[in-house]
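For reference, the chain that follows is the form predicted alone, supplied as structure tokens.
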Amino acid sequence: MSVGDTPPPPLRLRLASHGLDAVTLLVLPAAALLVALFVYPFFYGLWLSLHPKDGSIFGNYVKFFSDPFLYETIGKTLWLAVPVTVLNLVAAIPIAFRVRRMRNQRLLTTILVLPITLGTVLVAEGMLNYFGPQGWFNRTVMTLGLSATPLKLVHNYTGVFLSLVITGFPFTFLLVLSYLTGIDPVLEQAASTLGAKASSRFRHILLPLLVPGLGVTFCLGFVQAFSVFPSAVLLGAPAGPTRVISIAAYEAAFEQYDYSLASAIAMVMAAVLLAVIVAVMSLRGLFYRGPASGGKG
């Protein structure tokens, strides 16, 4: 470099001029992890689903939608996931409102979210011991003379439904509570000062602000319930009313060793999830127009 020439700018400034500042560089490892764990497996699974054993491009999808034993798993899974998600959301709203005003909020919240720490398998084992034919619940019912025979609460639709409610409610409750606590209490206090009743405050102030959060909560809860697998096997009837779509994918991959068909079933599962999420978010837009100021995140 000759005398009088301007020295080149530092590497940091040159990278920043191309939009690669320190914050962007910190995001790169997370982006690489996202590609490695989600993007690449998705596109590989899509490619694999288009290469069935019979050689035709859409052979796996034709097989899936032409076999009632396969395509009926979509309806069976929705019949579990949708009612569970709606019930958890409807139950979480009043409980979150009540917990928000309690002094011992942390204690009650800890009790309500305890099932999350147990996991689906442990919850299923506990339900088998408690609700089984010789479980404590049935023994108590028969001892009190309320029923002459044990109530069938496991190895059927009811068992899986209860399991999904137990494991899914804490997750839904925490999300609703986080959005609810993000609403400025001054708004409700001002409406109360102006003479608005509790029902009016909820309908005209709190609920509109909660709609964005409730839409997101429904979608996340639905994804969790739709991907049910351990509960459907341990507490349900895997060959009958609780043969969900994840069981069909598992059987194709690990019993028939047809990974191409299993990938196609996974793609169908993703498409159904995406369709429901788009529908819910579209409905949310009809009821709420404006920034999502009613919750955190």
Second form
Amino acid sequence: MSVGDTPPPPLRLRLASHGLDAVTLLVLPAAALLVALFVYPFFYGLWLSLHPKDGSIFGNYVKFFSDPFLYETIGKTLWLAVPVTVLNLVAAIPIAFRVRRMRNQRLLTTILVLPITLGTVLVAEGMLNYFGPQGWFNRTVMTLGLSATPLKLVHNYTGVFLSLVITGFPFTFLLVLSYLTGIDPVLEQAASTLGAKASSRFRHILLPLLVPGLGVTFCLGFVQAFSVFPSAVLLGAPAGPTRVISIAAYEAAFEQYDYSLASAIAMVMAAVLLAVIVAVMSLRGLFYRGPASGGKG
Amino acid sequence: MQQSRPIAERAWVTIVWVLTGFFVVNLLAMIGTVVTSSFATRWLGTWLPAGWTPKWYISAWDEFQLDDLLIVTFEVVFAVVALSALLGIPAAYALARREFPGKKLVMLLFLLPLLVPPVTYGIPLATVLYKSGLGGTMSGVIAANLVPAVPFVILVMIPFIEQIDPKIEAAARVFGASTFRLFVHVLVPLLLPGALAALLLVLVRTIAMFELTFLTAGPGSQTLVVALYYAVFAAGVRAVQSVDAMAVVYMLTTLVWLIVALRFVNPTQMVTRAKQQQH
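Now that we've seen the form predicted alone, could you pull up the form predicted together with its partner chain?
After this comes the whole thing, all chains and molecules, with the earlier chain placed first.
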């Protein structure tokens, strides 16, 4: 078993045995782009946030957490994002369970993909017309006698909430649907054969398999709702109850030209997002994790 | 064997369908309002406008310089699509075919830009772009839009490349194909369907990408969606119908590509982006 006499293989072969060859190098241009345009700006922003105009290290963060006009944006954003995300998820689950069995899903999924594709700006413009005091929605409500005066649905908290439902619900629904169709139907059939009713099949088979997916869905939906920007300006009361954290960051950067404070706000935003995601993911860890396909192929 | 379903379950099914129907009807009516309003002569306090006219499209075209906006939008979008194909597809090929040390870290690098919201990384990114002189230029807008586009192409392409049998490439080698011929005659035809789907999705997403373009665009590099935001923001300066006509033009530019994209992909693929990577 002596290998003493054989010369060591050339460097190229040794690298190739670790999976490093010409093909692997193809990853470099894309990785370099993201280091330059994503990682570097993040650390630059972090550095910038620690070098405020007044010269102290944590000046920006002290300012953020002592000025109610700034720190209250966290609470206001959470007060929008958390209820919307929960509502979207709670509504999406039963509907996804129904649609899963539908033969012609494609029409519904195509309609639902519309608001995601068109984006929040167009939804905001449509909502200003449709939910406005003279819009079709309020006309219908008043014709049906549900309310004597037009409901105030835009330029307040409700407006932003509704816009987050209109863009967020289809997103949540399509994600839940894709997780649900990823569960092998054989598992449910087996439970059914063994005599489990629909409700217990849901509780003991489908829900545990779905929970990891729901965790991810909640996080993705929450991230979108938390970073709400155009609809909070166009449909909300951007000086009052819907002054969300991204408005504060935008104003600091592009109205006060204080990039240092703006970076600090972006860092606070990232920290809150991270905290929520870590909390949800660690909750998720308490549930079943494993394959959602059948035992035998 | 089929038993009649209990009333509770039927009521449950009805509630689910009523809710879905309510959502879809409101959604379509909302889009319908914009289209109706863009053709209205005068629409105040009635169900339908007093009369119909196409004149708002002509005035919106002049007021908002829609031809310039459309040219800029498509220059930005096609540059983003071409560059993300050039950078993303080779990277996806390497990640699908090779195991190497640090691969997890590289995957994280490609996953994060899709998970972190654009406003959060857009502000530091815009700061860097303005410092380097790219802020407010077309190149700056393209660079910013590449940040989510390249990872998106990579994460859509990896599972697609993984399901192509590497033996096909090996066989071409055995029969003496050079790297160039292997690429042209084997890889390109095999990758084309997946690449087409990924790039169409990037195209639709980039047209609708508001935040990054908004934070990095200057007067000459605004895309349609950013101009629409400013028009809605300055409501009252121009006639509502004019803004709505612009919104319809924006809708059409997006929907044409959405329809093309939906011929190749399933609607659920519009949102599931990084799903496969998160197990």
